[in-house]
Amino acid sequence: MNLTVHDITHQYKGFYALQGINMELTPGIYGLLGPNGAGKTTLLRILVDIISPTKGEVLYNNREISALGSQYRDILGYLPQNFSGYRNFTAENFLMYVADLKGLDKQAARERVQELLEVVGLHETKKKKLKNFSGGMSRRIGIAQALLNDPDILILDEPTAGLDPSERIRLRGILSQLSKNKIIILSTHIVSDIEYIADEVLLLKEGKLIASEKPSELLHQLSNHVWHIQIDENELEHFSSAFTISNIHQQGTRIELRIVSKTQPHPNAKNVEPRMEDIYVSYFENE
């Protein structure tokens, strides 16, 4: 199974949202990272065949997805960034409705819906209307609807938005188990989610794919380039203007800084292990 993105370019009224994107995706989890306006959502919408690229093509097993039509949608699961569902439906009824749209056998749909309600932790509230759901619960029902047809390709746009830490951990576990035989593309601003579960990280900046690497390889690039130092409050302005700061932590009258720099920023600065947040800042500090 493979999903090939070949020379994808997309233009909006003279503005290039994407420029010359090339990727070869096989089963596993791909973390898509980039600042707002980088083109992430446009890329996902092209991958699910909602919009057509200005140039280039997307192939599933060497066949263009636009030509596959319903055959492609049958193996696709998608959670959009602004998912809300039908507010007057209960969770259970909404999933049954989506299962019917996807052509699932009624008995198989009933079993699958109950299974997924358990998986996303909503079985106890399955009779509750979506309009009464919290933001985190809405994301979870969105994840469930994306999984209904047991898709080969699962595309999730900000799936952990609104989830509490325990819900995020649970979702990461679910995705890790699914990734053995699925292509999963996960777009998120929560960098730690990608650090924990992604097999490969895709970095998108100004519509261009600037890196496609394993997390370990990206982290290795910053070996000996991440520093920790404690400073006085009156030194913060100097360090902020002179260096790339990936974290600031107030400790009483002192401030702990995490700095990304190829050279030691201060004699008192000590090397620390890099994290994915340091990677993000090093690539997108000016965004």
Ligand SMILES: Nc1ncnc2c1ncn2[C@@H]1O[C@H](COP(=O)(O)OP(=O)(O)OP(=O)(O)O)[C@@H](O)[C@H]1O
Given for the second form:
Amino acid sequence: MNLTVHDITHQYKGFYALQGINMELTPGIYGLLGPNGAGKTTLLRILVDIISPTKGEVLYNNREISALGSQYRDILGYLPQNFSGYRNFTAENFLMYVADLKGLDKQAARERVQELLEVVGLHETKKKKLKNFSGGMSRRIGIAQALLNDPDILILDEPTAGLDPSERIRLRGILSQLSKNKIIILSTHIVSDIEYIADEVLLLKEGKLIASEKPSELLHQLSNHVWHIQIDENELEHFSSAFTISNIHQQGTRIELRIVSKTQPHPNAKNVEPRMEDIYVSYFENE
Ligand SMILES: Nc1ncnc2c1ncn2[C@@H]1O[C@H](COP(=O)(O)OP(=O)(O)OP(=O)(O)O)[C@@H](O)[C@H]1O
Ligand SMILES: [Mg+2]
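Having gone through the form predicted alone, I am curious about the other one (the form predicted together with the named molecule); can you provide its structure?
After this comes the whole thing, all chains and molecules, with the earlier chain placed first.
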């Protein structure tokens, strides 16, 4: 199974939201990381065939997705960024309704819905109406509806937004179990999601794919480039204008700085192990 993105460009009224994107995706978890406005949602909407790219094409097993039509939609699960479901439906009824839309038969749907309510931890609240759900609960019902048809391709636009740490960990577990025979793409701004879950990281910046690497490879690229130093309060201005800072921790009048730099920023600076956050700042805050 493969999903190929071939030279995708997307324009909104003359503004380039995506430019020359090429990707070759096979089963596994892809983490799409980029700041606000980078083009993540636009790319995901193109992958699920909600919008057509201005230029380029998306191929599923070597066939153009829009030509595949419902055949493609049948193997797709999608969680939109702004998913809210139908306010007056209970969680259970909403999932039954979506199952019906997706063409599951009644008995299979009943079983699948109960199973997924368990999986996303909403079994206890299945009789509650969606309008009374918290942000994290809405996200989870959104994830459940995306999984109803056991999709081969699962596309999740910020699935962890609003989830508390234990739900975030639970979701990682669910996705890793699923990922053996599925292509899973999730967007996020939360670097720790990517660090723990993604087999491959896709970095999107101003509409361009600037890296597509394994997390370990990205971390490796920064080895010996991340530094730790204690400075005095009044030195902060100098350091922040001269270097890329990935963390500031004030302790009284002393400040602990984490710096990303190819060369040693100061004789007292010591090398530390790179983390995903260092990668984020080095790619996105370098100008
Ligand atoms: N319907 C639209 N019409 C015009 N411009 C749009 C439209 N949708 C998105 N854009 C613009 O395209 C760019 C990419 O938007 P997109 O929503 O894909 O980014 P994103 O990476 O998902 O951001 P976020 O992290 O905030 O969700 C932004 O500059 C946005 O303002
Ligand atoms: Mg978005």
